[in-house]
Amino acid sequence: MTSSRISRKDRDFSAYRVFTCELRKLVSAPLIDGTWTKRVEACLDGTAGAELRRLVNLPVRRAFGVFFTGSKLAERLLDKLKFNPAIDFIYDPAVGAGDLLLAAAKRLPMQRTLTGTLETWGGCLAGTDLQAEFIEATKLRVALLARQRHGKKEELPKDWRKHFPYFRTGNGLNQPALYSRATHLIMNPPFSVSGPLEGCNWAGGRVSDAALFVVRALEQTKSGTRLLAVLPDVLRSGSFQHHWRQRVSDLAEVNSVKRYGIFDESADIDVFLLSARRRQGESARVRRWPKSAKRTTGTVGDFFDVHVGRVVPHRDPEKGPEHPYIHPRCVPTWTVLREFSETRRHEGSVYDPPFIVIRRTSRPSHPYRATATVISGTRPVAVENHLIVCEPKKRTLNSCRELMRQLKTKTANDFLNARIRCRHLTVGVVREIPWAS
């Protein structure tokens, strides 16, 4: 996957040509033996991503959201799908090195000859990417897969590239001809963030390129086209992404949303798998995005008012009354805090004890997703915005102690690990935590 809104002069993926040169040697090798087979198997699996990490520095990969899918995740996304080349046209608009198209090719029939297989596959597979090196790698890897599956000493024809007319260097956000033909859209779009966008009524300010790819793809494709995508989990669970989820539901019937976990060892981000089908027309009245199951018990929001701390450090002026001041670094966990080591002038909102604070930073790997502290005392407290404030509606210290006890349970951890996999908690999610009466 590669972001489509960065100028080419600011990119440097030319080092990846070292890997494409290796692929060319394998494609043109006159002899197929055990050594060749092992090398091809590696190049069709994890080597493409490993070579990207080795040859292209991490800041460039992160800046443009370039992380290759890998065969395990690609197979999980396509699951039990089968394709018929007579009627199906499979398009990946952010193809990278072609992992998803390789998984699709494995689900296509082979022909009697290697040339026939290349013609069949090339007629129903399409991919675009801004990086010419990645398009070249995709062509070579699909050709290698065809040669490997035939298992003969038949060499590729010298003009084999002509059989892949729909593998192109280009902007995957703007390919109307390919979108209009597609029966299946498969994508692992860039995880970078850009913006703001003009004329985008479902997002304001900076927006995820992955979110943009999904919406643009659905807007350009025809009714009935199936979309399969690997996406950052924040799009599934984040509070600020609800407008994106509504837009997707306007355009498509959402068939399934499956949590996957960490993308891979090189990209420390949780992802989910989206399956949807483009509906005929658009309807703001139809909402198909899966909702959280209704609970028979209460939630934290029934007993507490939940807010984000109001002090934004390094931005808010230190003016106004002086208050006790708390932030994640000065608040001990799982205790009642009555004495404060820091003060700050603040003219905005402050909170009267007793209340509880929860650290917003939270990872699925943490022992406790909602790490809490009870704040007691008699003076109003200024709270940094990296803490979530829960004010008890009964205004009692015992209510705060009980919430802290419940947040330290397996029930709360299991709920949060299922509900939100990104690296921070939100006010909305904290309100949804089940309350055990």
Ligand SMILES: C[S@@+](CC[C@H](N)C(=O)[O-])C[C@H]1O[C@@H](n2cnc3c(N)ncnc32)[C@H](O)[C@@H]1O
The other form holds:
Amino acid sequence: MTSSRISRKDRDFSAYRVFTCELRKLVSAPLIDGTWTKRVEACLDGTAGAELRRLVNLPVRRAFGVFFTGSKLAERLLDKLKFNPAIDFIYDPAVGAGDLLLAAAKRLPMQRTLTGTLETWGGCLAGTDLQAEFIEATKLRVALLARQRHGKKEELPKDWRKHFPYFRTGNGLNQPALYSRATHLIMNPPFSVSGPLEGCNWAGGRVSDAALFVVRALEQTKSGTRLLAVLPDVLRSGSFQHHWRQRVSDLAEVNSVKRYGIFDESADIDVFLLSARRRQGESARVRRWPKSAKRTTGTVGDFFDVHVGRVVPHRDPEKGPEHPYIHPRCVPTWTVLREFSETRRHEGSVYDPPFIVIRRTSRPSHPYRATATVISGTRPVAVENHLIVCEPKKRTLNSCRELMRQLKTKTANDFLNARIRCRHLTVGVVREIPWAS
Ligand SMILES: C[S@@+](CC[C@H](N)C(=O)[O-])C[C@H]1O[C@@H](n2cnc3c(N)ncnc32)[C@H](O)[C@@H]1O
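With the form predicted on its own done, generate the form predicted together with the ligand in the same format.
So here's everything in the complex, that chain up top.
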């Protein structure tokens, strides 16, 4: 569902005020006791996300890309960083309830007084979000963290908000003043999909908002700024995202790309962690996006021509010559298929056996990521587009059997699990599977 299909009433995140009210009470509580401490610990960690899930329904959260980062992932992203408030300025352009900024604040020094700490932290932390409720939650949570760390000594000053001039409601895609000031950009941008984008040559059609956030941030920030981002894994591994990876490598030196796994139990999406540094200028031909696999004895693409099956069942007219027809539901796996239960008329490309087909969809947890079938016989076969076709360059049945054997090995599975976490195998990734000759 896209954000445009959500009703005006549902666009409203005001239900989240139930949580900000709770935060407000904790911030201004006169007494710090055991109960206060426990409640604050919860509010500074999982409760912000749990309350979001309780108060805002899933289609709305999906449409607006609103998923808050847990402390474990935030800590992984910031890792061993320490910040110096005299020189560092840390900006999260899609700040949500401030989970990444809280991890950053924990890496900032405290001052002698609570007011001094608020002033120091507020002078070097910045966050924007489209939702005013989230900005309010961010301010309250950063203030709560400061108060928690100072302990019983001091209450929060009445005018504490004045110390947070850089937490604002606004569009994080367009904040030149904050970007040009930042020394560090930290983000878990929305994973929703928009587009097509005008004048954007690195994105063909619809594009992930996360991809857009990274490029816009790098375009607006100054050279030397460090970017740390939690991003959907498809940007790391998808063939269509190749132009995005090129654009990022033009703008920044990509220091590390680390696969993380599932975001959390509530958002079943695989993510990776990107660390990059804005280059001086663009297109420097030094260090590009890191290669994901070392080639040793060649890859499947050296021995097979790899394509997606050409039949799109609900689009292609059933016209032309009649052919044996295969799709994932009529092809048994790990066998040699010589007889076909279905036929179909098809005018487009068909394939002469022998060849191998691989199912395009596989769960990362499956024992085999690429389940295959060898297709034999004498007649050309029409193949549905949910199957990937590998035609042996030697045109022999034996090379197809050999590929089927290799796809069952731990080497192939480990490669695919490391290379691609989303369910869809791509032609590019199948070509890259290591080939043991
Ligand atoms: C995936 S959440 C992450 C929030 C937070 N950074 C975290 O890690 O918990 C993305 C956030 O981006 C916000 N958002 C979406 N589009 C935005 C835009 N154009 N400008 C600023 N914030 C935006 C959403 O409201 C949401 O809070």
